[in-house]
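As a starting point, one isolated chain is supplied in structure tokens, in the form predicted on its own.
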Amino acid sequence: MKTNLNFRRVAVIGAGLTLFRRRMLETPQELAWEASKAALDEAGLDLKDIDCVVIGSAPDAFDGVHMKGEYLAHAGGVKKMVSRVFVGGATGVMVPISAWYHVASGLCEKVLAIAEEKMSPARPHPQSVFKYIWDPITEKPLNPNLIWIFAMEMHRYMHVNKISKEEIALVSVKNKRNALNNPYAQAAANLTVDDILNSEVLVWPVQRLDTSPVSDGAAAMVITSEDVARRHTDTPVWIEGVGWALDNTEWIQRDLYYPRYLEYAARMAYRMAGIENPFKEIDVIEPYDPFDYKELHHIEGLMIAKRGDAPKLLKEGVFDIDGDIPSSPSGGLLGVGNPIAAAGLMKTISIYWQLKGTAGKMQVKKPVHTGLAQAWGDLMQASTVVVMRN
């Protein structure tokens, strides 16, 4: 089904990431050039001839800078039109969505999207920057963190679908070995379902190795119209549809089993790309995974696999790069890191670079023609879907 709106065709022409890693020397600015240096040498362009940037990052105090829109934009966007879009985890692909509509629109004819993160400099730990996120009447007394709402919904997802913690390791296991192709990879290893599970409790029945480790870096796309895209490349990959959705911020009016948010915001993607039957239609997934759990949460949300049955298809083998439906080839947030927005874009770089066959190591092993890339954040109730094709 096709939607009666009409935008400009929009196409992904260059991308460029640093290295994920923890406490990394260069300052964010650095790290922003570094990437976005990157995708331009890829478009074959200059920052001259880029009219529009656009700035994704998550909250200011991991950089310890306030404004870091206007503070990384010196990675590009002096004497520009700068914009800076945040909505938390799922900042990273809300950029690109943002770059699609500038372009879309017919506002921008070459858009850099940027984003950045480097969570090593909070202290004590970047945990302690979340305790400012929450309701101040309902929420704050009790003194909450991040890993006690996530444990509490990975116990409600297994609980409901009767799914075991052996089964949730696996997506540890695959999302980490599959990043030991990827040479910007933070967190790669051969693991085991033992390791795993012998690792240690953080708030059960989240454990160490079921989570992304703390991460810095940045990650950059150039985002052009058709004209501009067909004049500096032979294979563009087309931004097809976009999604973003907002549930109740009151995570305990939430049932937590299913990520509602992501399906409204599936739904929306799906709508403009014209996809019918996401299980059939969509070669290869980067779904969100900060936590192993989150993978097949995610991958229930899209509407890839029927609730609940997201592990069969795991142990199935659906899911493996070589499977009918490889996800995370590039080894997601588990294998690669998560500085916050820049996993996010990272995940769409990985998307583009497998539709135009140059992953090198990373390429799945079958011909790939439609992908999608997914984000999740605020009170894990926002979610961001791009769906591109070559």
Second form
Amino acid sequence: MKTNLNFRRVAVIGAGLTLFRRRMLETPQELAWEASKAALDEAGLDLKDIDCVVIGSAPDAFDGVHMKGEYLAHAGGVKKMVSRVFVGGATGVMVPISAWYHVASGLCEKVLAIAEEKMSPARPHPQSVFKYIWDPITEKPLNPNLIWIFAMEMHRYMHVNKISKEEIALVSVKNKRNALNNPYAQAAANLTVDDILNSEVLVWPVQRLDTSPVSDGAAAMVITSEDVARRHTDTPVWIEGVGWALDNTEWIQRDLYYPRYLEYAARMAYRMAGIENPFKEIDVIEPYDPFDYKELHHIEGLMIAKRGDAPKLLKEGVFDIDGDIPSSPSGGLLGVGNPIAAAGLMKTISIYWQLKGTAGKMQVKKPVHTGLAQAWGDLMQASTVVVMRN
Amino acid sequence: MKIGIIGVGWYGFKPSIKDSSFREMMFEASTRAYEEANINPRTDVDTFISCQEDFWEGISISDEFAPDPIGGAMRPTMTVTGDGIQGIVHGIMHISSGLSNITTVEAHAKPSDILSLNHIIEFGHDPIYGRIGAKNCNFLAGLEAVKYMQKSKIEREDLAYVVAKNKELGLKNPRASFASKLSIDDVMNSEYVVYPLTELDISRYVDGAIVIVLASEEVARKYTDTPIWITGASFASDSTLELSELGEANYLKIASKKAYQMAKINPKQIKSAFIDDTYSYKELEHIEALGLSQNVKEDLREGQFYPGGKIPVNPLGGLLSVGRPLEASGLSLLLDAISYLRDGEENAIVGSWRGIPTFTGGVLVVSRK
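What would the structure be for the form predicted together with its partner chain, rather than the form predicted on its own?
Up next: the whole complex, starting with the chain shown before.
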């Protein structure tokens, strides 16, 4: 892989979010515009200043719109270079990656990156949209759903590393507690491990409070070249490393206990950002946490903890908001909500606000200079990683 | 900017491919492209891009199926949900940002698997006030054609000229399933699908997969002595249906302005054009938008759009002859352009459109030098 050779510096200068809620009344276009407007305001730019737009949204079936990119283009991409990128659930972080190369390539100066998802209108339940993500010949006849296969992954992770449910539940406790400080959060709560272990079982070992809720929401970022950033802000946050990787489609033949594809994606981003020891060099992280075990799984894939060690570090408080490497200070998907693509971009925005020092009550205790956001998707096969510095 | 095309591969281009799934078609096309480029995708290609839309595939998150057939598993593979030309522009950005030396762009279509194409297109309209339950999705093209013909003083007969030209020129193209020798009268006398378009004015759907291998200038020169260069590239959207200008291909105007600028070329220097002719009138509308002719009607009647004329437009038959492979339509035009350049033409412009109900298209300026 060739990285870090001739690209221009790329900065984030503004970000915006909508509330993350179930059953928002706004249309997908309106949600996307609300977030875009907030991001443009923070950046001090108008829509007419933007020259390219990148859109991210997970399956078209959620919004029930074919060519969803064309539909959402209306939220900012009128008479402009506008396109949609897609890597399943990992789309949220693919959007800033794509915005990065729009600017780094020299084709664009000021990019608006938008992610939107509206899950709640799906009937009878958003899970039913996932009925059609399988191989039409070999898997669809079994009618699996996502919680099924994630239960397998969680089981395998627990079995290989000898991890207990109690240790994993601590993630949910931490993230839902962090979300109490987040004004956009949908599922913030002060819970104990017992509350989580006593919630109803969906598919063993996944229980209801191990999972993130069904959400609607949008997120947006303004990403620009160095010249533009210097003109508009004294505190730009730089995107210094990007990486992504997709494993093959056949999840059934993969050992699920370790996300190898994430390791590849992380290595790509680390090499670009010049990071050799992620545990020492990264100050704050936002790993993707649609399920509580996923945060630990991803921390290991990011090589911030050794395989099987993440639960131990969690118990020691390393990942707490006042710990050595605060993880999901925004509250993550478990606390803030999970409008798929928007959730990934929300995580990137959380790191941006942390590095800029404008995270308000979410701001972590220690000074931070390097942050990382990550998302995960497809059939347990895709990961996207972005590293930022202030 | 100069990005080299070092390999192309295609598979299919038949109204119905019965013996291969879309994944097998992708595999066949990419194998051929890698063979032509003489590279091993597992070691030489840095990033992979696939262009597809969930609803066309009938699979939610169809991106899951992208990596394996094109050699992109465990590598940076991503999907651009758009026309293949948009994928190419993303590939160009991967290369010029320094992220990659060699990038693969793939697009495919299997409309023969789709039972309810009209219904799927209906889902492309705004859910609140755009879905009118039209039985025939071509009605929008009819509306736009009338508007365009009024504005540019184009007559029904001119559209027939376009059809006869493209169907005849397609006879030279190995991919053209729908090429035939037709007279103007044949077209004029066939039945309307929606006024002013007959079934001969509307390109048919076709199954196909296309893979294009892009490389940076330095790397391209290592792999081949005769790469085709992309010197200008862009894409754009006008707006949604409600606010776009009917009868005016603003998307190509915006995109081509940028592409010409990048290529440091003006439309008069373009020697051949490969532009979307999903509907016969679209070819003329796009010629205008790209600034390739001052008087489209006159040039058309004088035969200036044939090879040997001022500027050959779709000299290998365009989509009217080859068929419309959904998201691979832009790449299908690019393939034609590449073979035309390999046969000796100096440069070409490729202009794509995403089809109803979008107002989105992409432009590439390709050249032998």
